[in-house]
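Here's a solo chain for you in C-alpha cells, the form predicted on its own.
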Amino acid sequence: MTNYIATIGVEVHVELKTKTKIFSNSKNGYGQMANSLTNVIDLGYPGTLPTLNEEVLNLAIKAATVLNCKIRKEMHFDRKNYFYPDNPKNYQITQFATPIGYDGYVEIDVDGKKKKIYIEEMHIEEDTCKSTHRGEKTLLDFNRAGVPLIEIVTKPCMSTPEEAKKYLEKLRELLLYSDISDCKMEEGSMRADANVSIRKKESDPFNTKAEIKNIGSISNVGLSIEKEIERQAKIYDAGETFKPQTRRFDDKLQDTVLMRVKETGNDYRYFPEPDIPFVIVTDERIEKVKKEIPMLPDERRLKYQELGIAEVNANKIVLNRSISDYLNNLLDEKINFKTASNLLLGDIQAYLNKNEKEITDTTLTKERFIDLVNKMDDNTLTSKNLKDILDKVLESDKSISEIMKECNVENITDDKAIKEVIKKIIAENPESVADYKAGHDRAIKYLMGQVMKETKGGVNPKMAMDILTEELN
C-alpha cells in the first residue's frame, strides 16, 4: 500500500452542566422517564417563544477562555432550516455567522513533543431529541430536544489517529476540570465527528473527504480514524475515486461503515433568529466568569511535581478529579507530599474502588490524613500497618492514635531494637548469610522476611534493609 498522509479534523458535541435547558426551563437531565422532561418549547408548539439561558452563555465564555480562543463581544443566533423527525421546528437554534469563540488552540503531548492543535470555532447550539428505530418505526425522547451544547471545531491539522486521540482526551480532561460538562461519551453528553482525507504529499491538493459521525468512545476515534485511512488508501491505489460521504463507527465490525453519499452540500438557508436579541458579552461578564475557573490539569501536574511528586504519580492524580480536589485542598500545608501521593493512589485508592466511592465519601478529614501522613514518615507506621487498619481509619471519626491504641499497633522505631532483632535473625541463619556472601541476592530477601517475621511487621521495611545490609557486610 501506497504511504499516504492523511489530514484529520474534529468535531466535538459537549452538553453543558446546567440545571435547565437552554431556551426553555424544562430540567436538564440523563436517564429519566422518556418525555418527561418536556414542555411546549422543547416540543415546537406553533407560538412559543426562547428565552436565553444565561447560564449557558457563562459556561461558554469559560469554554472559551480554557480553550484559547477569542471571545466574540457581540453575537446573533442563526436559524438552521432543515427537515427531520427529531426537528419538530424544522429548525435548530444556533451560532453560524458569529460564533462566540474563535481562533483557539489546545495543546497535546505526542511521542514527547508539544504540538498545538488549532480551533476554528466554538458555537452555542441546542440539542435535538433522541431518536430511537424500532424496526419500521421511530420513537423520539423530546428530553434531550433544547439541552444546551457548544461545538467546538478544529482547523484540519491533524495527522494521524494517536492526535485526535491526545486532542479529545485533553479536551476532555480541560472541560471537565472546568466544570462545563461531565463528557461521559457513554451517555452521549461528549459526541465527536472526524472528517479524513489522505493525499501522497503535502504540495498536493486535499482529496475527497468523509465524515465519521457521533463516535462513542475515544478509543474509537482513534480506531475509526485508522480504518478511514486504510479505506482511501486502497480505493486511491486501484486508480479509483470516490463522492464526499457521511459515515459511522460499528462497534461490531470495529469498522466504519457508509450512512450517505453527499451528491450536493447541504443548504441549511442560515439567518438571523428572529426571537432573540443581540448578544452583547461585556468585559464585565468575561472576567467574572475567568475568576471562577478552577485549577487547570496543567497547573496541577506542574505543582505537584514542585511539591517533590513523581511526574507519573501526578498524572495519576489528575485523572481523578475528586484526588485531585482533595489534594488541593493540603497544598500549603507541610507535609511529605511524595509520601501523601502514595497513599492516595495506592492503599486509599484500592478500598475507594474496592467500596465504589470518592475519597469525600470517607471519614478522612484534612486535619487526620496530614496526622496519617506523618505517622508513615516517622515510622510510627509501616504500610502493613496501615493495611490492617485502613478500613477503621476511613470509616470511623476516631484518631490514627485511637485507632492504633484499639489495634494494638505499635512499631519499633528504635534503631538499638532493631538492631538487635537483626543480629538474632543473622545469628540464627549462617546458611543464608554465606549465601548472601556468596553473592546470592534471595538470601537478604529471606533474611529480611524473617526480621518481619520476628517483629510481626512492626518495624519500617527500609529502615530495617538499611540496617541488615549494614549488619551483613
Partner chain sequence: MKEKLSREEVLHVAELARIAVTEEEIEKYQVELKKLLNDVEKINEVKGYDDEILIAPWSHNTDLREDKEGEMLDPKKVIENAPRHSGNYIQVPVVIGESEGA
Second form
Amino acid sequence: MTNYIATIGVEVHVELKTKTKIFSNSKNGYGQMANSLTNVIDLGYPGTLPTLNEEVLNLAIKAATVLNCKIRKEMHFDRKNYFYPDNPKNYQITQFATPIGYDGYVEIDVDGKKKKIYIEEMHIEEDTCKSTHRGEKTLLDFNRAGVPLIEIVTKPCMSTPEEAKKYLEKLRELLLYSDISDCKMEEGSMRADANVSIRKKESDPFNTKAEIKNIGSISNVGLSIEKEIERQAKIYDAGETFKPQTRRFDDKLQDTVLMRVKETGNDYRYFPEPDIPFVIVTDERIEKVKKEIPMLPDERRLKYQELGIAEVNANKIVLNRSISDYLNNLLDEKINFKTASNLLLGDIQAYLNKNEKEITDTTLTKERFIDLVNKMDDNTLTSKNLKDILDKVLESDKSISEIMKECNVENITDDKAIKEVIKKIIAENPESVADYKAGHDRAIKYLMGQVMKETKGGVNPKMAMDILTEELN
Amino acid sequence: MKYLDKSIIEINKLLKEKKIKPIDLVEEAYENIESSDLNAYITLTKEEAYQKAKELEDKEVDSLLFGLPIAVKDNICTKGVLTTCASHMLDNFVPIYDATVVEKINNANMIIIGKTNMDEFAMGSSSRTSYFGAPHNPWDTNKISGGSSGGSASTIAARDVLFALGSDTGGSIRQPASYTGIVGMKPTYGRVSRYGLIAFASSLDQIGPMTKNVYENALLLNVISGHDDKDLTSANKEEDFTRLIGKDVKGMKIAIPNFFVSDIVDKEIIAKLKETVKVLEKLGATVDYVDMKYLDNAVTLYQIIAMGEASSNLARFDGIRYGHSKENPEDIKDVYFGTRAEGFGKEVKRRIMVGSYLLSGENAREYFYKALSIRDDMKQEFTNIFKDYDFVIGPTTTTTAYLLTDPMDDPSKSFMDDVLVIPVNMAGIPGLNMPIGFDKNHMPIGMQIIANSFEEAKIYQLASALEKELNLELNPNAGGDNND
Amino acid sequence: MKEKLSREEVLHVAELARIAVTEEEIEKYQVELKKLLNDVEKINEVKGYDDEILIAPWSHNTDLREDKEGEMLDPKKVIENAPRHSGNYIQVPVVIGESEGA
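After the form predicted on its own, can we look at the form predicted in complex with its partner chain?
Time for the whole complex; same chain goes first.
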C-alpha cells in the first residue's frame, strides 16, 4: 500500500434488544408504520420527563462484561445539546462524564497472532429519529427516537483496515452471542464510524485525522479506511495538508467523500442531566447479569475442536448462532461430532437456507438428531439416501427408521440377500475377479461399485465389502 | 351568595347537606373573576368546569376539597386545554396529556376553572413578561402581583377562588404570595411530581399550593404531593401535612440570617419582621440572628444554573412538532431561527442566549460546574444550620409590590427581586410565605419560613400558630368590616 | 469591565441559541447580555468551597422501570400538533448534511 503508518480508531453504535425504549415505555421496534411507536416522551413534548429502562442497564452491564470493561458503580447522565430535526428535545441524553464501561479490550487474530484492541469507554444513550429526504422536504419518523444505544469507542490502536474489520467482526459476534443486539448493519442496529490518520514513523506526532461516518457494512469499513489512507498519503506526498474533517463512504463511488470540515471543536454544551438522579450499579446486579451470558464464540470454537470438529467447520458453526446453540445442546452426548458437524453444515444448512428457516423451526429434536448422526455414522443411512429423506426428517415427527422404511431407502441388511447380489456380480465379471486374484486392488473397488449400482446404494457398504472379500477368497 | 368567603369546613358541610352544589361554587368563581378584572387568567375553562361540576352532583362528598374550584398556572399541562406558558411560542398549544398534579386534582374531584397568567416560561418576577399582559395586584391594581406565579397569587388574594397552583424555580410562588398577602409554599424538591410542568430549570422547579390561609395550603399539598413513577426525582413519601397544625410551638428554635435583615431590605419590612419576632417569642419560640455563608452568592448561582438549564430545556421549542412555527420558512435554518425569534419574548431570549453561552466550550467549567460546586456547599450550609435550629426565617421580599409601570430595562432587576427566596431553591428545601402585616400604603408584607427537607408539616405548624396570633384582615375587598 | 459585547459576540450567542436577531436587537443585546455576563462574573469572588458538585437536590437514587410496553400514540395524534406534516410523517424543509449526534 503506502509508506505510511496508519492510526485507526473505531466508534460503534449498537441498538439494544429491549422491549421498550430507554426513557419511555413505548415499543422498541423496527420496520413499522411511521410514527406508530411513540409517546409524548419520545416526541419531546413540553413537561415530559425520562424514566430509565432496567433492561438497558442490564444489557449495558452485559456488554461491558463481554468487552472486558471495568464497570462504573455510580453514574449519571449528561445532556448533549445540539439542534437537529432528528433530535426531538434538541438535546440527547447520553453519558459524557461517567460512561458505564471503561478500559476494556477485545482480542482479535492478526496473521495467526493475538492482538488486543483496547476499548476506551462504552456508554448508554438514546437514538435519534429517522429522517427521509424527499425533494424539497425531509420527513421525520420518531419510531426510532429513544431506542436504547450503547456507543463503544476504541483507543486509536489499530493500524490496518484488516484489523478494523476483524475488530468489528469480533465485536458483532460477541454482542450477538450475548443477546445484546441483533447487530444488523443493513437495518442500522449497528453503525460504525472510523477515525483515520497517518504518519511516516512511529516516533512522529499524530497527524490530522478524518472521521468516516456511518459506514454501512463491515467490508465497507475496510474499504473506506483503505481508500482514506491512500487519499491522505497522496496529499502528504504532494507536500500538502488537510483540515480535520468528516467524510462518508459513497457506495457508488466506492470511495470516501467530504461531508464537512470540522469547526473549532463541536460545541455540545454538555452538562449533567438533572432529570435523572444517580444510577447505582450493585454487585448483585452485575453477578446476576454475568450468569446470563452464554458460552462465548471463542470458547465455543475451542470446545468444538476438542470434540474433533475441524477448525474450519468450528468457525463456520459459530457464524450461525442458532446452529451453534443447537450443537451446544448436544455437547454432553456421546456422538461422533465430526459427523454431526458435517450434517449441520452440509445438508441441513442447505435445507435451512433454501427454506429460509432456523434449525429451531424444524422438527429435528435432539433425540432424532442423535439417532440420525448414529445412523450416518454406522452407515445404516448413506449420504445419498439422506438427501432423499431430508425434507421428511426436518418436517415430520416420525422416527428416522420409520421414514427410511416409508421411503424405501432401507439398507439391505439381510446377509443372504446381499450374498445373492454379490454372487451375481462375481459371476458376471470374471475378468475383474481374475484381476483381483492377480493382486490388482482396483478390481475390488470396481466390483463394489457394481454392487452398489445393482442395489441402488441400498446396502450397508461396510457389510457388503466384508461379504465381497469373503466370497472372493 | 358568596359561599367562597366561608370557611372550608362550612362549604363542605353545605355540599354534604346538598344545600349547595359544586356548580354554585363554579358559577360564583366565574362571577368573581369577571368582576375583579385582574387579568389573572390566560384561559378560563368554563365548559369543562361546568361539565365536571355536573358530574360531581351524583358523587358522594368524600373530602374537604370535593367540588372546590382551583386555578392552575399555565405552565402545567392540561389535556385538551390550551397551555401557553404565557408565550407566543405556545399560544396555540393544546397538550395531549395531563400533568400528574392535574390528574391528582381531578381524582380529588376538584374543579379546574382556568389557567393563570404568569411570566413567559416563568422567567421574571412581576408577570410582566407575559405575552398576554401582566396580572394586577388586588390590593392596588396599579401594582404588580409579582411573578412568575402572578396570576395565581392575584386570583387567590382577590378571593376569586380558594385554591391555586403555582410553580417556584427561584421564588415564583413565595414572592408573588408576599406581594399579594397570601400563603404560598414551595415544597421540598421531589415532594410534588414535575411530570407535566413545562420545565424552566429542572433542578430547581417545584409545583406548590397557593391559598389564602395556612390550613387550606396544607390540605392542597396533601392532594398534589406523593411519589410518581413518571418523575425519577419525585420522592417516595406520604404524610398528612395538617397533622401538626394547632400544636404548640413553645421551645422551637428559629434563626434569622443577618443577610436577610441587611440593608438590601426596606427598613419598613425589617421593622415588621422584628415585630413578628416578638410575637414568635411570645408564643414560646427563641429567635437568634446568625451568619450564613453563600446566601449572598445565591443570585449569581441561580443566574448561571437557571439560565444554563433553561437554554437546554427550551431548545425543544423549534417549530417542528408543536407550538408556533414561522410561516413559509425559506429553509430548515429559518424554521429554527425564525420560529424562536418570533415565538419567544425578550426576557426569555436573553436568558436562553446567556445560558447557551455559559455552557459553551470552556465556559461550562468556568461558570456552570463552579456554580454546581458552590451549590453543594450552600446546601451543606443549610444542613448545618438545621442541626441547631428548627427554622430559618426572614422577609420574603426586599420591598413590597411596585408599580406595573416601573422600568423593565435592567436585565438584572428581575433576579434581584428574588434575592431572599432563591437560596431555598438552591438547597431544594421547603419554604413558605405568609403575610405578617402591611406597609404604610397598605401593601402586604410577607415573611418566609424555611425548614429542612421534608419538614413542610413543621412549617405549617409554626405558620398557623403565627397566623392565628396575628389575626390579620387579608381580604382586599373587605373594606374595613371584619366578619371573621 | 467592558460595558458592551461586540457584534460578533452577540451573533455567536444568537447562533448557539438559534435565535434570529435584527440590527436593532443586536445593539440592545450588546448592552443587556453584557450586564448579565458581568453579573455572573461574581462567581469568581466566591471562595472556600470544595469540588463536590450538586447536580440537583435529589432525595434518592434512580428507580428503574420494568421493560414492559405501555400505551402509544395514534400516528394521527402525533402529527395533529405539528405545523407541517405529510401522511404519517412530521415534515420539515429539506435537511442537508448528516446529524451531528448519534
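The term rigid core refers to the maximal set of C-alpha atoms that superpose within 1.5 Å between the two forms. Residue numbers count along the first chain shown, from 1. It should be emphasised that the depicted structure is a prediction, and the values quoted were computed from it without experimental measurement.
Shown in the overlay between the two forms, fitted on the rigid core, is a CA shift at residue 423 of 2 Å or greater. Once the rigid core is overlaid between the two forms, residue 8 does not reach a Cα shift of 2 Å, moving by less than that.
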